[in-house]
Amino acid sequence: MALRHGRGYAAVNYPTGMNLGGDPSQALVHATTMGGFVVTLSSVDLGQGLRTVIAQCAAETLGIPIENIIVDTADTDTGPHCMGTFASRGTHRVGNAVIMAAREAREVMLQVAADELEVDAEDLETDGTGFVRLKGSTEKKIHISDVALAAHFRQGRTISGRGIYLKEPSSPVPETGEMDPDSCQAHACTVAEVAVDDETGVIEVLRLFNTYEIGRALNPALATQQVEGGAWMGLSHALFESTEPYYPHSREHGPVDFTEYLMPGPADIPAQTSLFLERPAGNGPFGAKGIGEMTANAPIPAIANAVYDAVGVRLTSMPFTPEKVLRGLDELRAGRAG
């Protein structure tokens, strides 16, 4: 009896998006009179980094401080329509929203700096720092602070800007059933390294290389500590949870919350290895494509196969559990005996 090692590994594709009879998402930018720069939504950050990025593509797009711009995610009463934070949409959906909001403000926001500067707005670029400037020239510039002051105490505009970024419907074919049902799709192949014991069927997940192409990471940190966290979900469906263990009679026999629930803990969790394989896509926010729900897919039969390199034993429901290493190694051993 011995501890067996194996490798596995296993690519998924996944859609950006979902059809929906149109996908629509809104976004909303207008300065303060100082100089910051809001934008609006009604899409929910849930813990994956959202504002962040959506904060990243009004920067970048106005040519402004990340510094200056207050992500306001208001709610759907009050806030621009999105039709939600699901499907691998938000950085999609939404940045391109955003985008096209922030370059409707940049146009009024260079206009008002051309009126204070004597000079044509085709003339004006922005510096990154937070100045708007005559292009070749360092002198002759202004302060996007000086130029929201201006534009609400002496012209009297408004900086501002709308987007709406909308995947629009698409039906099948009749006669072939081709149809657009997502806007793009990404790729992902992990790699698992298992040690099984033999003798009491517990399998230990000692590695796991990810390769993600996900069209352009617009932040490398946030999408290496989606795939991971994912990573741990599909860890977690692969040995351990069972989604309704006793169904239709849950709450009977199952657990009925989180000390009976069982999920990896600290010393459950493997060493990981990430890495971003960057092929931008045409539709998506300087190139983007979706990442979040597919993070959890890959490891899932990673760990299966792995888990058949190591012992012989092909695992085909969750979770993989002990018992079911044992009966795999059981069947084998009947199998050559006879």
Second form
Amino acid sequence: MALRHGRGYAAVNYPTGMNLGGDPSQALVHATTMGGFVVTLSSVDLGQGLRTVIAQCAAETLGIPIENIIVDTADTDTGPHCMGTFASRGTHRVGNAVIMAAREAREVMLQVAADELEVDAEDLETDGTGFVRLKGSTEKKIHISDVALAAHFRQGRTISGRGIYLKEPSSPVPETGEMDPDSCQAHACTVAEVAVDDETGVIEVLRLFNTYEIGRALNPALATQQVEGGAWMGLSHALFESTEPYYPHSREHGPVDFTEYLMPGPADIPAQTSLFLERPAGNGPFGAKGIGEMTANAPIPAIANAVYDAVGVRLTSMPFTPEKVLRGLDELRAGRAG
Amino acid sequence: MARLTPIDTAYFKSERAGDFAVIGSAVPRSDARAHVTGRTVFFEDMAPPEMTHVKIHRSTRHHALINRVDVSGALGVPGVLRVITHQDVPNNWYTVLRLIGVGPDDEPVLAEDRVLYRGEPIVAVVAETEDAAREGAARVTVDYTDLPAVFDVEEALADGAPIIKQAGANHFAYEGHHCRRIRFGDVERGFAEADRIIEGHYSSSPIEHAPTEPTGCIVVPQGDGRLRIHTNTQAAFFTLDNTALILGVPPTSLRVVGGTVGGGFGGKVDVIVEPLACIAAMLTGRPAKYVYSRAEEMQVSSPRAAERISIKDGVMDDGRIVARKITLYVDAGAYSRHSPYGTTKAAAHMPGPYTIPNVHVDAYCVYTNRTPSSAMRGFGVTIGDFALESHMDRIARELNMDPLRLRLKNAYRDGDMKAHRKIASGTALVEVIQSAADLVGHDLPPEYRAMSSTERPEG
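Complement to the form predicted on its own: the form predicted together with the partner chain:
Time for the whole complex; same chain goes first.
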């Protein structure tokens, strides 16, 4: 009896958004009196950091510091429509809507500044520190606080913008399945290294190596959080989780709490080495593709394939419990004996 | 300092033009400090005065007729204010996807004359305290006549299976078809031309989302007659619109406040708790809270569907896959929820990120007497990827071929037509494989190293 090592590979793609009947998200952007910019949404932050990445999209487009951005989420009395946070669509749909709204608001902001500075709006630029300035000049400039004050109290204009991202509905052709179901595809390749105890059937994932192509990492820290958390979830699906351990034969023994529903603890988490590639999507906000869901997928078959490499057992049913490994080993031995 | 995954800027260098000030930088998460210091406000931090609690009496049977429901025991529990039955729900039948034109309505908010799964809600009890609501729900008695149940997707589709759905079939009908079909090329001719046929069968069990924060909401009646719904829904307007339809009220009479969620993973897309909490609030004129216990979250909230996938490939000895036939069964459980949509997504994902000239997919959305499944991270794709990539490994083993070279040989590139007849663009499968090979020191010969997603050499 021995600990046997193996390596397995898997490569996947994943659609950003999923469209059977249109799934729009909208955004509104407006300036407050002294140059705060409120991004109003009815979108939900699930803990993945949507608010942060949306603030980045708004700040980048407006050309102002991120500290000036306030993101208001999920109040249907104040926020425009959003289909919801799912299908790896949040950054893509909401990001695009925010960019569109922020562009419109920026245009007004530059017009107001142009009137204050008595120059043409086309000759102005933002410097990212809070000033609107005449291109090529260090003298001729105005702070966004003063732009906003001028708009509100002197010029009588709202610095505001509206944005929506809607991919038109695509109905599948019933006979052939012809359809346009996604906005772009992200990509991943995972290599898993495992140790399988051929006496107990226990699989230990030692290391995961991942390359993710995600269009553009709008925030590399949040993207890292997604890929590391996603890999954990994939590993958990592969080795631990089931609400019906005897599916489909019995509904008994279903877990009712976290002492019965097993998931990996700190000691079960493998070392992870990851790398990003960027192939910006033409329709993504600054090229970003949705990566929320994809990151959980490739580890599962990579682990299954690594187990085959280690002990020759083809695991075909999730999760890969020790019992399934041992039954597979028994079949191999019986096959040899026969 | 945030831990950052490095970006390999050598890939797609010419496409990565653009100079950004804020984009691409590791701006700290705006909610991180509040999360780790316990100051983030979730819906359960609301404590409106006079708040009531909603608990559910659930079916103990997999499939049964309901002969009689006796709620007198519940009403006798001190603190119980009301018992809600299906008769209190204005439009009891719904399906969440009707907003985008997917029907028919197939699920009752509260069971009427039958139950289709163990755990199906039959009666809601509204009480002064959570304990009283729980006790009241426990004292409801239901007289059942058991009916034959079906638990297995293939048994549910077999001749002579008990039909559990009112629509008359145990599968969702896609424009008159039993399943979502993909038809590309001629799969039988592909098999005939192939050097060998390689088959595999793959399956999964249901999975729980396991969010830290259970699904729930608090509904607060307003002075102007409107209801303010504090919820951890993943989709505020989905919740508002569906709740308004179920309640038969103008959408302007509801307001959804949310936006901060302690983990969703797709489990908070269904519209389950809000309609009953609204009815409780309307009947009592008081705020109402309906939140799943952890046991409910694990036993009756929609799991990830169990799937069963068969793959039959026609393969040439040099590794080219020339035909792929897939049959895929999604166990929707008793009701549709988002499963018809997820099944179409599953079909569209096939045959994976590979260019195969002949593809045939039948993806079935099957009804059984199980907890209705619904959206979960990787919806319609996760189990498919497990099957596809396990099968690729099986092919590589059978051909005695390097697993990465097999994938590179079949990888889709820009300009290829996918099986659902969309031209692929922005592909990068070749590059992620090359990069991952480098990460682990896996040797690739020059011709594989020279491959690119942006061009396909002749031959």
